[in-house]
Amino acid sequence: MSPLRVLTGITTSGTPHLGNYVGAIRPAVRASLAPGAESFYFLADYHALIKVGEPARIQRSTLEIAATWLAAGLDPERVTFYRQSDIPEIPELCWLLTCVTGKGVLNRAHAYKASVDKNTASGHDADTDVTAGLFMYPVLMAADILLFKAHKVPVGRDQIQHIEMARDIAQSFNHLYGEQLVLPEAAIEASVATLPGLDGRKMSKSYDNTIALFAPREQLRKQIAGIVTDSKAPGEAKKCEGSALFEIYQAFANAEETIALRTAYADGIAWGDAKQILFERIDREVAPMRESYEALINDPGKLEDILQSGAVKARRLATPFIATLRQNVGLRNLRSSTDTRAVKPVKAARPSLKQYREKDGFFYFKLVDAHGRLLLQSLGFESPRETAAAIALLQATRSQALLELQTKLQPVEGVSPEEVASALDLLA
C-alpha cells in the first residue's frame, strides 16, 4: 500500500504574515514531521500570475515564502519542496484536464461567481476584467494535486469547493481514460486558527490589515500597537470574545498563558499592557526563526539550489506519470503501434449524480454528463440523509422521480427534459 501523500501550496503574491504562519505554515511544518506520510510543499507562482501583474513582486514573494518555509523548520531533505513553474508536467496535465472539464463546472467556482456578482451589482458586463486564468484557476489547482496523486490537501473552509472540483475533474478523466487519477480529500483541521487582522477582519493582504511575520522587532511592536480595540479604560473589565488582540494571542499561547490573559481581561488590564504581552509572546516564538530567515533572504542562490533540487525530486514522479497519461489519451509515438485497430477502445464515460455541501450549510446534488456538463441541479436539503434519499429515488424510478421531486429542483438553462431523462436511463 502506497504511503499517505499530503500536498500544500502557498501563492507567491505577497509577504508572509502571521495569519499565513498560524493558518498554514506552522501546522504544515508540524505535519511534515509525522511518520508514514509523503509531504509535498510548493510555491504556487503560476497561481500568482492570476492576481499579480508585477514581475518583481512575484519574484520577491517567491524568495520570501521559500525562506519562510525553511526558517519555520521545513526540511527539504524530508519532504518534496518545489516551485510550481519548475514542473512543466503541471501545465501539461492542466490542459489534459481542461479537455474533460465542463464549462458548467467552472461557472460555479466561488471566485468566478464573486467576480460576476460584483460586476452585475455595479452595472458592468458580467465578465468585465475576468481573465481566463481566473476562470480556469480550479483546473490548474486540480493539476497541482492530481499530478502527485495526493490523498489529503490541507485547506481552509473557503477552499473546500476546489478540492471537490478536483475530484469531479478526476472522475471525468477516469471515466474516459481509465482509473489513473487519485481522488483527493480536503483536510480541515478544526484546531488551526484563522487570525483577525489589525482591524478585526480576517488577516489578509486584500484588506491591508496584516502583521508581517518576520518584521524587525520594533516594527512588529509598532504593528501590534495598531490593533484596533474598544474604548474601555484601564480598570474596566474587557471581553475576550470578539477581541482581535486576544484571538491572536490565543493562537500563540499555551492553555496556561491563555487563562492568565483571560483573567487579566476580567481584571481590567490596560490595552497598552495587553498589547505588550502579545508582542512579547509573538516575538518569543518568531525571534529564533527571524535570524534564519534573514540569512536565507540574503542568500538567494542557496534558496534557488534548494528549489531546483526539489524540482528534480518532484519530476522523478511527475515525468513518468505524465508519460502514462499521454499514452492513455492517445498522444503516442507512432512507432509504438503499427496497427491502430489493435488499440483497445476506451470504455464509454457515463453521467453521474454527485452529492455535496455548500457554504450556506445546506446539502445539494447535481446530475452531470460524462464531460461534467450540468444537467440537473437540486435546491438545498437540510440533511445529507434527505439528499441521499432523493438521489436513490432518481436512480430507482428516474422520470417518475423527476415529477415527485420537482419542487426540490431548479431548471438548468439550455438543458431539455429529454436530456435529463436520457442521462438518468444511462445510470440504471
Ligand code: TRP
Given for the second form:
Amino acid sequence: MSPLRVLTGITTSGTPHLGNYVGAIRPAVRASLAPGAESFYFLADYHALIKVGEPARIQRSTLEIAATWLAAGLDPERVTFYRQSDIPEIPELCWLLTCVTGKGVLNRAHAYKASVDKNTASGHDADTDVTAGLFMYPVLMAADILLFKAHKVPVGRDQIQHIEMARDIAQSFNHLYGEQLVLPEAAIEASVATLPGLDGRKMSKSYDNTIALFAPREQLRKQIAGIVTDSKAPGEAKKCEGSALFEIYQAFANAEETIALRTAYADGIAWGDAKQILFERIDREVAPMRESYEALINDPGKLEDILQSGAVKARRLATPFIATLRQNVGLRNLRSSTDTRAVKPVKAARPSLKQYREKDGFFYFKLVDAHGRLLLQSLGFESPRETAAAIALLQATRSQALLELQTKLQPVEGVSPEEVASALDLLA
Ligand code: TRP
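Any chance you could show the form predicted in complex with the named molecule after that form predicted alone?
The complete assembly is shown below, putting the previous chain first.
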C-alpha cells in the first residue's frame, strides 16, 4: 500500500491573517508532522491569476505565503512544498482533463454560478466580467490534485464541490483511458473552528475584518483593540457566547486559560483588560514565528531556492506520470507503434430513434441526439405496428415526415426545428 497522500493548495492572492492560521496553516503543519502521511503543499499562483490582475500583488503574496508556511513550521525536507507555476505538467494535465469534462458540469460550479446569478440579478448580461479562467477553475484544481494521486485534500467547506468535481473528472478519464487517476476525497477538519473577525462575522478578506498574522507587535495590539464588543461597563458581567474576543482567545488558549477568561467575563472584566489578555496570548504564540517570518521575507533568494527544490521533488513524480498519461490518451511517439490494425475504427456517435412501450399500455418512439438528449417525442400509438410505420416514414423521408406526423408528436422544450432536421439527416 502506498502511504496516505495529503495535498492542498493556497491561492496566492493576499496576506495571511489569523483566520488562515487557525483554520488552515496550523492544522496543516501539525498534520504534516504526523508519521505515515506524505504531504504536498503548494502555492496556487495560477489560481490567483483568476482573481488578481496585479502582477506585483501576486509576487508579494507568493513571497508572504511561502514565508508564512515555513515560519509556521512546515519542513520542506519532510513535505513537498512547491509553487504551482513551476510545474508545467499541471497545465498540461489540465488540458487532458478539460477534454473529458462536461461543460454542463462546470456550469453548475458554485463560484461561476454565483457570478452569473449576480449579473442576472443586477440586470447585466449573464457573462459580464466572467472569464473563461473562472469557468475552468475546477478543472485546474482537479489537475493539481490528480497529478499527484492525492487521497485526501484538506479544504474549507466552500471547496467540497471542487473535490467532488475532481472525482467525477477522474472517473470520466479512467473510464475512457483506463484506471490511472486516483479518486480524491475532501478532508474537512471538524475540530477546526472558523475564526470570527473584528466585526464578529467570519474572518475573511472579503469582509475586510481581518487581523494580520505577522503584523508587528504594536500593530497587532492596535488591531485587537478594534475587535467589536458590547457596551457593558467594567464590573458588569459579560457573556462568552457570541463574543468574538472570547472565540478568538479560545482558538489560541488551552482549556485552563479558557476557563480563566470565562470566569473573568462573569466577574465583569473590563473590555480593555480582556483585549490585553488576548493580545498577550496571541503574541506569545506568534512572536517566535514572526521573527523567522521577517528573516525569510528579507531573504527572497532563499525562499526561491526552497521553492525550486520543491519543484524538482514534485516533478520527479509529475514528469513520468504525465508521460504515461500522454501515452494513454494517444499523444505518442510515432515510432512507438506502427500497428494500425490495433486501431478500432471509431464509431461516430449518432442520433437514434427509440421505440418503447409505456406503463399506460401505449407505444411510443423518440429521437435522441448522440448524447441522449431528447429531440422528438411521439404521442401514444395503439400498436407497435403503427409506431414502426411512423419510424419507417421518418427514416425514409426525414424532415418531410414531420409534417405528416405533426398530430402524432408532442413539443419538446428548447429544441429548434433545425436541430431536429440535422439529427434526422444523421440517422443511421
Ligand atoms: N481553490 C483552493 C482555495 O481557494 C486553492 C486550491 C487550488 C486548492 N488548487 C487546489 C486546494 C488543490 C486544494 C487542492 O482554497
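Residue numbers count along the first chain shown, from 1. Given the structure is predicted, the values throughout are model-derived calculations rather than measurements. So that the term is clear: the rigid core is the largest set of C-alpha atoms that superpose within 1.5 Å between two forms.
For residue 358, a C-alpha deviation of 2 angstroms or more is recorded between these two forms after rigid-core alignment. With the core superposed, residue 61 shows a C-alpha displacement below 2 Å between these two forms.
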